[in-house]
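Given as structure tokens, the chain that follows is alone and in the form predicted on its own.
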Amino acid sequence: MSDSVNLKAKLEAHLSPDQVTLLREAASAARSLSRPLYLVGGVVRDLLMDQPIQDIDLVVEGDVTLLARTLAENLSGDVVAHSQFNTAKVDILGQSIDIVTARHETYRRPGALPTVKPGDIQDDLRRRDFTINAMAVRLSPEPSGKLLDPLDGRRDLSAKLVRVLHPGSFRDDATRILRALRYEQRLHFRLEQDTAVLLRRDLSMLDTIGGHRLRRELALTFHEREPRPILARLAHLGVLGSLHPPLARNRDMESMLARLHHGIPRLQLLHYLAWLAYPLRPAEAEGLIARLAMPKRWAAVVRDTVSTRHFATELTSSASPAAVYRRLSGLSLEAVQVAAALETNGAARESMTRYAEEWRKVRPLLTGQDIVKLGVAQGPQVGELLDLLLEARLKGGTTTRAEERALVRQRLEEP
């Protein structure tokens, strides 16, 4: 059940000095409490792949709160404990580590959060998502450094495969569908053959997952260093259509991704969200907002993207900068940028690009108060004159405060 490989030397070579100190102190605290302690999950995978180590996750057999407090006291750290979930976070030596109690999990129904009870390290590894994440390194008791690999994760690492642990994995938790494709593309692996079959079979199980959990998985995808190949796979395999059926209607999602990357140099999360929403009709966009239980900022980007695409027909070559400004002002910048990148009409694309890069930043030099000082009563006329000044600035007709004051006086003198 356990590999004979010892990774102690490899650990010390790949970790920072503070991380080495942290693991040594954690192991010492666990031994003082007679608790088996393990380094688990992605950190072990990355260690075996000679990848940089970012987050440290530990599993203890026994009371996680007691271990966390002991470790924090020994190194003058702070503990944020979550006893309800048998987890603790320790802020120490300038970093945070997560410690959880080894657990056994069962699912009452597909998509439900698991029912958890304490277990040993074997139980804990068998509850995980993929074999490449189901390995551990023993820290306590001695001898430390021994690799535990009950599900042949090293074999799949060598073969560059993403493999689920059992046939019901995606049915238990369909968010694993999105995670499988993230790992596949991030690591430049491929889905193991049976896993690929199971993934396609269980796409409908995404309906069992609540919107906030799906939104979190999408956000993690958008935050990846290279989201494009992951999103292309989500589109190609029908995952996006399973999340929201209208997304399956558009066969151009991958081509749109290419145009998006060409048109926007530094893509952020909300740009990818706007790409997702771009082909939708207004009612379909509302359905996506509801399906993913979107917060206000996300919902605004989705609605604004659909609106900007609709407005594109009005942004012809004859549209003045002021007309474009009035049409697009108040819409999310990300929505406008994505619509500009994806728009096929040259004139509309140019108008949206100029707005995003230049015109949206233009403001009159005079304020409403300045106009009142010129003898204009508070009221609608002040706003009309500000619009006049904005249009003049956009056209290049005024460049100084004196020119704007002259334009206001000129308008006031007109019959």
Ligand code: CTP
Second form
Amino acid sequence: MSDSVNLKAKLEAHLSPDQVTLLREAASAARSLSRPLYLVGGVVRDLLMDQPIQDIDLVVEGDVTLLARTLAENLSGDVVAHSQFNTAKVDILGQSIDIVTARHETYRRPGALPTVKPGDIQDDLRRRDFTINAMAVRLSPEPSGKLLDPLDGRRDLSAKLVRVLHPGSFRDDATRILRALRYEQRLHFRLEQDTAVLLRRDLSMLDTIGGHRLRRELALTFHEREPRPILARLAHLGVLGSLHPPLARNRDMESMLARLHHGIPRLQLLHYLAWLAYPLRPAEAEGLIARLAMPKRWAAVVRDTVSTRHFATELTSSASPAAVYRRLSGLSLEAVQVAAALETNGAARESMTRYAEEWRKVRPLLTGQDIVKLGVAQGPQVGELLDLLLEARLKGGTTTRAEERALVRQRLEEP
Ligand code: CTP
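Given the form predicted on its own, state the structure of the form predicted in complex with cytidine-5'-triphosphate.
Shown next: the complete complex, the earlier chain at its head.
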């Protein structure tokens, strides 16, 4: 069926003029080198679904470096990276494209990086994750635009199904568990029946994946246009609990997501991270940080979320703004915002929200220099006086520089 499909016109209609030029030049460079060249993966899927095209991935049968160099030379671009694994990244016409050598892959053990051998386009499609991602469009030789669909990706696109290529797929590479759910929710598809069974069966295979790779998958999920339904599925199917068992304890992750959306208008990656960390005890949070080999910023958000939540239990309606400020200043804003959005105690939520929205931005009007000019020697006393001024401003006791100067003088005159 796919043999008769030609996507040339569709390609020209969907790609930007620069992308069309780029593909034309890549095809002509490949022809001059007698190398078969294909457009592969997500771009073919998105093209067939009439979705916007983001990244262009090309596969060439044979050596990639020569093709990348020829293309870069012809269009005054740069080969910005290449590796012994026969991959190249070329920057041309304001965009970056990835070219890889067609490969055959096998996995020595679950979670290991694959053993790679050069292969043809058929091998390359068979090494992929899902049928909908395992199609190619031929660019060279002619006729260009021809669709290659040996694994029936188009059938699954029409049936709206995410289907693995073989029963060992999630065992080979358990990051595909997260990928499957990302595509399922992003495209409004379903997991094909056997794929759903395999996904549940192989959840424990997530243990074979290193922290860095898992974190990357989570980050891609957090960066999606709509992370919420994907995260709800990850919670519901036990994927989060398989990543870090204490996350299985909390049955409330999905309703927490709803509260998060209600409470914070523009959710960013670090807000979703704070949501993940929110139910954890401090030692469990450290476990999550280690499991995902988190960089400093992520680790700080996780720790700050747990500590803000703990602090909220001590917060009463009588806590002064200055006390709240002292406790929360220096903590990641995303952590405070998420802890506020998820807090069920009204007084605590109100204090944390006001801190995030107003109090954290409050500074005394006088600077340290101003205080020195009032006759205070440089040293710790300047800091103490600045704290005093901040407290007075948070309480609404001072609103002008003159009032602040008066307050400093009054304190200096006290015995
Ligand atoms: N791929 C795979 N197994 C993985 C990761 C990637 O088989 N664990 C293959 C898929 O064929 C995928 C292609 O590599 O289409 C490119 O990967 P990626 O850029 O992550 O995915 P896209 O399909 O481009 O999807 P997205 O729209 O999410 O960028």
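Just so it is clear, the model here is predicted, and its values are computed rather than measured. For the two forms, the rigid core is made up of the largest set of C-alpha atoms that agree within 1.5 Å on superposition. Residue numbers count along the first chain shown, from 1.
J.: Supposing the core is put in the same place in both forms, how far has the CA of Thr367 shifted between the two forms, in Å?
T.: A shift of 2.3 Å.
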